[in-house]
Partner chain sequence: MGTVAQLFFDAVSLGGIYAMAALGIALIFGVMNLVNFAHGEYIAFCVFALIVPSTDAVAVMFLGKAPALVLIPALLILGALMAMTSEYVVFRHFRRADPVAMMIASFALGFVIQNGLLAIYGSRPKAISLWPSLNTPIHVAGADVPLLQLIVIIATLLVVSGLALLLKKTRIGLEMRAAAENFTMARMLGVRANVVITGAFALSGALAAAVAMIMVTQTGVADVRMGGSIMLVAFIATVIGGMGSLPGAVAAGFLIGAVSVLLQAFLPLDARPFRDAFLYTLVIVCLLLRPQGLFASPNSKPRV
Amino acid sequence: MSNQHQAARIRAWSTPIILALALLAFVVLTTALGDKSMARMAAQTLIRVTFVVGLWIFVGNSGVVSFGHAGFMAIGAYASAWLTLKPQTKALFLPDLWPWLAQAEWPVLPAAIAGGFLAATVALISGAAILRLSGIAASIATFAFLAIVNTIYSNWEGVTGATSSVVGLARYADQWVTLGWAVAAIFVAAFYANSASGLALRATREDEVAARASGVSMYRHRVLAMTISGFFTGVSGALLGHSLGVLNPGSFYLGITFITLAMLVVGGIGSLSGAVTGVVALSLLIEALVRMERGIEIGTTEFALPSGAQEILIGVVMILVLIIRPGGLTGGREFQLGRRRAEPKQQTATNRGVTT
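Would you pass me the chain only, in the form predicted alone?
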C-alpha cells in the first residue's frame, strides 16, 4: 500500500475518533458543570446521535430520504420492553403476549441488542420491497411503512398497550451508556462508508446511470445499508425507553421523524460529521429554549419566552442555516486530521465510477 493510500485511510478513520472524543468531552462537561437535568439532556442527545447516525448510514450514502426510520425505533423499543419487563407487569398491562415472551426477563443490554436485531430484520424485509422504488416514490413508501407500524402499535392493545403507555422499564440508559452506543454507531457508520458497499452506494447517489453502467447493484447495496441502519435505530428506541422508563406509540411518529431529519439536514446530510454536529447543535438549542420558556433570571428581572416559541424559533434557525449554508453546518465535509490536496476536475470525475 502506497504512502498516499495510507494517509487517506488515516484521514478517513480520524473522523470517528474526533467525533467520539468530542462526544466524550460533551458528556464530561455536562456531567461536571450541569445538574441532573443536564445529565438527562446529554443522554437524550446521545440517543438522538445513535438514531441520526443510523439514519445517515442509509440516507447519507444512498441519497434516498427515509421517513420510516421512527418505525424501526418503535420496533426496537417495544421488543426491549417485552424482554425486560417483569412477568407480573406484562400480565397486567400486556396480557396477550406469547407465553415464552410473557415469562422472559432479560438483562437490559442483550434486550437492547435483540431489539436492534428485530428492527434490522424488519428493515431487511421492508427494504427488499420498498427499495425497488427510487427517488420520491421510495421516500413516500417509507412514510407508508411508518404509518403502518404506528397503526399496528397504536391498536394492538394486548401486546403493545395500544395508546396507553407501557410503564415500569428499568431506567439504565444514562449519559455513559448512551455514549457507548453513540460511539459504536459512529464507528460502524464510518466503517460502512469506507467499505466497498458504502463507496458503491455513494456512486449510485452521485450518478445512478453511470453506476449501473459500471456494474453496481444499487438495490443490493441499498438493502444492506437499510438493514445496518435499522439495527441502530432499533437500539436507539430501546435506549429511549430505558431512559424515560415509559413507552407510547406517539413517541415514535411524526414528531421524532421530522426533528431528526431536521438535525441531519442542518448538520449536513453529506457527511457523518454533519449528522453528529446537527444533533448536538439542535439539541443544545432545544434545551436552551426549553429553559427560557420556563423562565430565567437576568439580574433582578425574570425573562421567559411565551409558550410555543420553542418550535417557532427552531424553525427560524433551521431556515436561516439552510439559507446561509445550504450544505449544512459542516458543508458536507468530514472532520479530519490533515487536508487533502486538490485534485484535477477531470480526475475527480473519473474516480466517481465504482465497480463491485
Second form
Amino acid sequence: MSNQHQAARIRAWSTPIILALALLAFVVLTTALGDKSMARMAAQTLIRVTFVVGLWIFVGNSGVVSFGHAGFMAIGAYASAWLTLKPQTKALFLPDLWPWLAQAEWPVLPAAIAGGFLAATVALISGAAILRLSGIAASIATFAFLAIVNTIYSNWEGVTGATSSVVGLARYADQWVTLGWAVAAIFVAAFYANSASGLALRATREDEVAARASGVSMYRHRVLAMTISGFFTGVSGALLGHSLGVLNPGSFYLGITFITLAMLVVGGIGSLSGAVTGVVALSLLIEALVRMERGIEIGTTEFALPSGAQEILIGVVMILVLIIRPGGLTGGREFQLGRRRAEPKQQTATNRGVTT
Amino acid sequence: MGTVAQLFFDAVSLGGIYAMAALGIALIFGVMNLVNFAHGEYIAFCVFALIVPSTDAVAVMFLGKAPALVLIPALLILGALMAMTSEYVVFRHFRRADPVAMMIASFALGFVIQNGLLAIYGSRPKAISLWPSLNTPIHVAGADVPLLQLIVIIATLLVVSGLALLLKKTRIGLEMRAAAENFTMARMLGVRANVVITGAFALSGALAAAVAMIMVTQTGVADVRMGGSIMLVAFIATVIGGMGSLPGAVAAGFLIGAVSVLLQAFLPLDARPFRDAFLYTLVIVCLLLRPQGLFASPNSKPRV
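Since we've got the form predicted alone here, give me the form predicted together with the partner chain too.
Now the complete complex, all chains and molecules, led by this one.
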C-alpha cells in the first residue's frame, strides 16, 4: 500500500514539472519564432498564468468563487510602484506618500516580493472576515471587497494618483522574468494542493458537512489558501505594472476579473493543469482574434473582424465551454506521467495542443 | 426640518431604485438559484434601446421619441423579451448545472451584452434627455424635491404592491412562490418549470427596464458601464435581504439607499469620495453578523 501512495506522490509531482516545461517551451517558441509583439504577448500570458494559478490556489481547492482577487492584484501593483519609482517622480505625482516610502528606491525583485506580501497580508485580514461566510454569500462579499479596493485606489489622490495613471515604472518584466514567477507559482500551488491543508480544503469542497464531521476546520484552511493565493496575485499585479509601465485602478476591476475567471473556467476549475491550460488557450485565442480584428489577408481579399468581436467571442466561448464541458477543457484532471492502467489513457501532450 | 425631509426623499427614492433592481435579481434567484450577473446589462440594454445606434457623442432618440404612454409599455416589454431570450439561449442549458457554473455563465453573458453595446454605441458616455421636465423641483414639506423622486417613490410602491398581488393572487404567482420554496417538490406537484422560470425572467427584465427609465431621467447619461454599479448594489441588497426572499430584497434595497444617503450627508468632507468603500465595509460587517441575511426565513439554511 505504502508503495502505491509513494507512487501517487511522485506522479503528483510530475504535474508541475510538465506544466513548467510546457511554459518554457512556449516562451522559447514565441521568442525564437515571433517578433517583439509576440514576446510581449508571451509576457502578458505568463503574468496571467501567475495570477490565475494564484487564484486557483484558493478557488480551485476551496470551490468558493472569488471576485476579489483583482483587488489583491491592484494592491501588489501599487506597492511595487511605490517602492521602485524614483523619489523625484513620486514627489511630483504622489505627493502624499509616507516619507520613508517616498524616499524608498528598492531593487525590483524585493519590491515585487514586498508587493506580494502586502497583498497576502490584506488577503489574510479580509479573508479572516469574509471566509466566515460560505457559498454565494462569500462570493458576493469578495465582490464587495473588490469594490472597496477599487473605490479606495480610484480616489486616494495623493497616494495612488487616483484615476490618472501612474507612469514611469521600470519595464523589466519580460517573458523570462514572468516565466520565473509563473513557474514559482505553479510549484507552490502544487505543493499546497498536495499538502495536508490542501487535501483537507478539497475535502470541504467536495462535501462540507462530511469534512467537518471528520474534524476538518474549513475556515482555517480557507484562510491559509487565501493568503498564499493573495501573495501570487499580488506579485502578478507588480509584474503587470512593470510590464506595461503604467498603472491605473481601472485595469484591476471587472475586466480582468472576468477574463481571469473565464480562463480558469475554460481550462477547468478543478485542477492546476486546467488553470494553466485555460490561460494559455484563451491568451492564444485572444491574440489570434486581436490580429484578425486588425485584418489579415487571405489570398487577395483582406478580412477583418469588427472591433469588439474579440470580447464577445470570448464570452461566447466561455458560455459554450460551460454548457458542453462543465469541467473545463481538462475536466478537472492533471497532466501526469505514468497513469494507473485502470484509468482511461489521458493525453499528456503540452497544453497548447488543446487550443482549437 | 427642511434638510431632514430632503434626506428622507433622497433616501427613499434611491432606495426605491435599488429595491427594484434587487427584486429583479431575487425573483430569479428564488426560482432557479441563479445569481444573475447579467441583470445590470439588461438595464444598460434598455437604456440604449432608447437611442439610435451610433457612436456619436450626442444621442438621437429612437424609442425615446415615442410618447410616454407608448414608450413605457414598449420598454417594459423589450426588457422582458431580452431577459426571456437570454434564458432561452443560455440558462435553459444549465437546468442541472450547479449554481456556481450558472453564476459564471451569467457573468459571461453580461460581458457579451456589454461588449455588444460597446461595439454598437462606442465607449463614450452619451448625453440623453428623457422627460427633462421631471427634474424640476417642487415644494414638499419644506424641501425641494424633484418631481422624479416622487414618481420613483410612487412607482416603487406600485411595482412592489403589484408584484405582491401577482404573487399572492394569480396562479403563476402561486407557482412561482412554490418553486421558490422547493423547486423539485413543486415540479413533482405539477408546476411547469419552464413556464415559471420564463415568467420570472420576464418580470425581472421588466423591472430592469423600469430601473433603466428612472436612471436615464435622473442622470441624463447613457453609459455602457452604468449597469455594473447598480447591479453590485442590487446583489448586495439581495444577499443582505436573505437570498431569494422578495420582501427582504425590497427592505434591504431601501436600507442600502438610506445608508448611502446618510453616509453622503454625514461623512467628513475628506472621506466622502470613499463613501462606497464605507458602504461595502458595512455590508461585509452586516453579512458577518447575519450570514443568512437580515430577513431570512428560518428554514433557508440548506438541509443535509
